[in-house]
Amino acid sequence: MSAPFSFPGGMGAEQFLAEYWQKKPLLIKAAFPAFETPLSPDEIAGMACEEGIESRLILEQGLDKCEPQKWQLMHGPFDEALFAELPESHWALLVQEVHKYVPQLAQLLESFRFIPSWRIDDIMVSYSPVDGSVGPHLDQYDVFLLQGLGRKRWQISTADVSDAAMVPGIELQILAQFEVEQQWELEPGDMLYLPPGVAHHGVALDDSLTYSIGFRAPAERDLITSFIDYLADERLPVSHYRDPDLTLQQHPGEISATALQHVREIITHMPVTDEDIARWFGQVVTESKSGDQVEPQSQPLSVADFVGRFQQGEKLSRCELSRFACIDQQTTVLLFVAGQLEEFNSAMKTAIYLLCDQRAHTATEWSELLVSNDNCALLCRLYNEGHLYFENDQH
């Protein structure tokens, strides 16, 4: 199931990313041949009742019939009894970041290496009845839709969309009209891939499973807040406003266009550098949305004991709950792991970049690193903090 997916036509990542990628949608029939779901309906459910799994229902008519409801939000963990109370159709279950819990489908984002993992957001899966659906919405993040289990219809607009065009009075960015342009029919194995801003729907054919796979697309206010954040934390001086140049003013109420310049340039001269932004981008994307955090080895290992274990031919594997990235800076080397950043010299810049490459990773790869002290005693201590697990562990 990690293999890479065939594009159609014989078309390639390069050719994709040109002319498909934040552009225009794409279906790709048989992106994964005799694909077998590794999630039944009953054990997405499941996870629905658990806590600190996200999860949420969508009904199109809600369920208090006292007073009926156009689409109704309702955020889990459920009790298992609510789900006796579904009508038989027309409702959905979604569940976030399944790939966490589920390895088959941490595997499957093997498959998408030539987007960079920085920007892979998670796996969310799906679960619909016959005519089920979350209704037409768009979303503003690029999504790989795949169909797990039974036929889903879908339809997309890209006509444009304002705020007025929403469902008023709901949690949900459901529109209120929606011209469908173009529609396709999902079996198991199809893909169907929407850049951000297309409207789309879908609706269940079967009893379906859709996995979503989707790619982080912070918002720009959101961004510039945080590193603003990330500077008064790190780097902005403490100094104080002052004006020694104050003139006698007409209207003390005043705000004066001179003050107004001082603020300026205190805004404007902020002492900013590359490798500020680069210092805190790194940490902002490989933290946890979720804000789950991994447990350390209850048992620690020594450096000699990790290497010994490695060596013996375990397969030692990324814990999904963290993210990895890395960002070459020449002489050294940062390192991003679940939003913390360490800084090693460049000699061990060709560890680091196979540890943020691979999700899994053998010892014969590793050959030739695990020569170097620093290299083992870095695997060894993401090891017994829990962000790497041999496959032999309990968990």
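Positions refer to the first chain, counted from 1. Nothing here was measured: the structure is a model prediction, and the numbers come from that model. What changes on going to the form predicted in complex with ligand SIN:
Considering the chain as two rigid segments that shift between the two forms, residue 72 sits in the same segment as residue 46, judged by which superposition fits each C-alpha better.
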The other form holds:
Amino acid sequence: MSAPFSFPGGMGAEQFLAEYWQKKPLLIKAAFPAFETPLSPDEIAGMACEEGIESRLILEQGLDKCEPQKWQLMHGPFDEALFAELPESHWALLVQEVHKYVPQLAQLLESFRFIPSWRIDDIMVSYSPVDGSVGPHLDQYDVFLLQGLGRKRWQISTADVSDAAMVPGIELQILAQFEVEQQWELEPGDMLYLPPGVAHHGVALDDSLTYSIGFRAPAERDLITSFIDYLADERLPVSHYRDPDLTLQQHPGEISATALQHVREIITHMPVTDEDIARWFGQVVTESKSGDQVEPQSQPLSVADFVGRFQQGEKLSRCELSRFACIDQQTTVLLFVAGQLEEFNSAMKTAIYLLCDQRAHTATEWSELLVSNDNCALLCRLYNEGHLYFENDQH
Ligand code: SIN
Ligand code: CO
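Given the form predicted on its own, corresponding form predicted in complex with ligand SIN:
Below, the chain from earlier opens the complete complex, with every other chain and molecule after it.
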């Protein structure tokens, strides 16, 4: 299941990126041949009842079906008893971030290594009985829609519908009009790639599960405000506005063009270095969501005990609540784990790249790297802090 999928017609990942990524939809039939869903509909319903897991229920005809076409959105966690009351058709249950709780789904993300991992957001799963759907809509993000169970008919439109009317009076953004341009029936293992802004509508043809591998693209305005906050905290100049060149103004009530020019210079000459951008961006994109803090090991291991367990063959995995990324700074390497930055000597570059490139590690892959005490100490510390775990740990 963790093997990378094949694109149609022998296309490679490079060609996919050049021709399809962020550009046009692509149907990938049998992307994962004989795909077996790691989650059953009952397990998905169970997750939707849990506190701390984000879930939504979308009913096309309301709970009591008395008002057809009256879309209704409910947020989890749900009471188990609700599921017995649901109609037989026309609804969809969505559970967000399932890769954090199901290791096989975290492993599925390894098939998307051709996209930088900081761009990956989450895997969402949807369960719908026959005719269930979330309505025609568009997303601002790239998505791979992998059919996990049953069949779903996907209809799309690449027309510009950014200003289109939405169904009024509901919390959901459902397109009031949707002109179908292309459609496909997806079976388990089939996958549809959609770039941002392509309107889509998936309707279950029978009991259906879909895994959405969703990507993140930070809003530019959020990036700018976050960077300004970072600079303000880290090292914005403390000097004040100065105007030793002030000349007599005819209108004291006026803010002069010269004053505005001074202010413009303060703004545009902010002392921003490439290093600032690197340090800030790595921290921002690896930050954990609130409530996603890892638990440190209650009984931390010494470096020797940790290495002993690793070398005895236990697989070491990343806790999916923590995001990892690194940036090469030539003489040093920046490691970001769950929003925390640490700078290491470039002698540790190979170890840090391996740590960030892979979700799971074996001592065989690390054998030469374990000769370095620094590498061992780093792995052991990340383990004790809860960012890594052994597969035999209670997790
Ligand atoms: C679905 O799984 O049916 C909805 C996913 C989406 O449209 O983004
Ligand atoms: Co969508």
